[in-house]
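To begin, one chain is listed below as structure tokens, in the form predicted on its own.
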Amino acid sequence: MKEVVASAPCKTILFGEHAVVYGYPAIATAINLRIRTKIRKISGELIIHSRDLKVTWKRNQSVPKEFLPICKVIEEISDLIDQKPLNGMHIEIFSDVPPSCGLGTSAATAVSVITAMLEFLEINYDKNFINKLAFEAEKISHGTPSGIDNTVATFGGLIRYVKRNSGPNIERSKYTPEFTLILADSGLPRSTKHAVKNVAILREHFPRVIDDIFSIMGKISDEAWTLLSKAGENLRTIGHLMNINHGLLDAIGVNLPELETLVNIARKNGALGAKITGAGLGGFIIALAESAAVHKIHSAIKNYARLVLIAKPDNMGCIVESKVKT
């Protein structure tokens, strides 16, 4: 190939944070903003280049922390045909989204540069050796990652995922659901691991009480399920179960005052819905909106957020945007 452009979804979870760690399921889904990698071919030389993070890496240089898991599956695609080292690649990404803002970037970025790879160099594929080789990346990213992130964009669409000692069981809803989601940045850095060690603490303390939240939690996110996975689905009834769902967050203390504000002004201008998104103690919120009441919402939420993004369930997964043979 002389150039080609991949791209793979971002990601949202939309119910059972925090009770997926224990065991319980949570919802996430696809949604259309892309992370994109082009490849062309150049003369010799491998190099990476993130438009977002402004990075460059050329393979004669220290590999940069950022550029650690496209390393690894570049690594691990010169063992699969046997040439090493692959060059004569110019491997540039951009985003829909920033970079590291929770919305599986990591993910989304190792699947697009995968796809990107495979096609380029002409290797057979499919879906399925594509999660495989992203799951290895998202190791790297993030030691011992859940496998979702890399799942969902890889295929697409609605994911069911509940942990198990066995291995995670991941379930694909075979119907799309139609919604509008608003996301709302709230300028505070995150912290997965913290968030995480916050909870288990209070667990420690008041056993009972946090798995009797997170029992509510799994009841939660099967509630949803079964609405969400088929044709004519309740939104109205989906957003009262985000409401819920929040305030069991922010019971749990990965609420801040800065996440409510941004909650609190989706809900009186109109959504169906809105709770934290992710690990909480900062990142994103995520409202639930009708057609109609999208442009208020924004436009009463921007002057409170680092950044609003407007997205919608994605079905397509990774996909291979363009192509141009030598």
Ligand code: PMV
Given for the second form:
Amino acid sequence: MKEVVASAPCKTILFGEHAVVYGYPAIATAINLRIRTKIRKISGELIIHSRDLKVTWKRNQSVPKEFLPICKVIEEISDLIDQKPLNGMHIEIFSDVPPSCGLGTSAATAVSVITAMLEFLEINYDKNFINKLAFEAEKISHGTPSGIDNTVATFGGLIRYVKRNSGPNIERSKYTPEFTLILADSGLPRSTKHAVKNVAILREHFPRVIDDIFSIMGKISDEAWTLLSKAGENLRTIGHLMNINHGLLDAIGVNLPELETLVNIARKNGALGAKITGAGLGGFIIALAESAAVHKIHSAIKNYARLVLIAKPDNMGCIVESKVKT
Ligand code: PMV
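Now that the form predicted on its own has been shown, please provide the structure of the form predicted together with the named molecule.
Okay, now the whole complex, with that chain kicking things off.
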């Protein structure tokens, strides 16, 4: 039976969150935690099923909001091959991480669905095309996405990202650093929109102070980029920079006692550095660790976190994992 499985990596922000909103550089990396899409041929139907969301949709039903970005992708692809309605597929999505956890899952889902569909329908494609389509899906998920998540999910690797009015400047490192990250989820609900708004209000009160903090965050990103994008990266220094960045995230008000506890436990148990990742006020912290310290940090932190994940940078981006042609 005709079947394709494709996947795309999730991401984590290493440096520069929040400052990136105001035009300073941020560094993100793809991680080896993936979202997978399996498509198999069925006759005369289109079904989408998400194992993690436990949601199933059939063509004749109204589209649940979780599947709106995917339906947009399906529409674009069906326009492309002039085949309407596009039927004959059972699309199943499953993930290494929980949904909506701030690890770029919506972009990784879109990229894995697009990769699987293009392969299943035997359409010639390149990764720039996948990235462009995934950005359209991201607009439906997030309104005004920066484009960093779909870029990381498509191409993988380490990315330096600067937001500009004329469109983002995205650089991908030729080198993929080798390190282990421990990702600990506070379990507190997070809202990127809410955190970004809180920081904007603080900036209205203290524009010169907060802009200076953003400027230092940008310098931290650049120092880290220089170290991370060449072989022989100095993990101890990178860990230090993470700690400084975390202090500044605290200063702009996106820390919480629960996140601070996770950061402290990681550091006390041997992490080279630890910080909030992403918007803050909930969600995950990341800790950088040498292999020998991973087990100790994991055992200590798991008692305080809803979920602990171990990840390494990924440099493959989206891939077709298997294909059965009949
Ligand atoms: O938590 P996430 O993955 O949504 O990241 C948010 C990063 C911010 O810099 C706070 C916002 C943004 O749009 O870049």
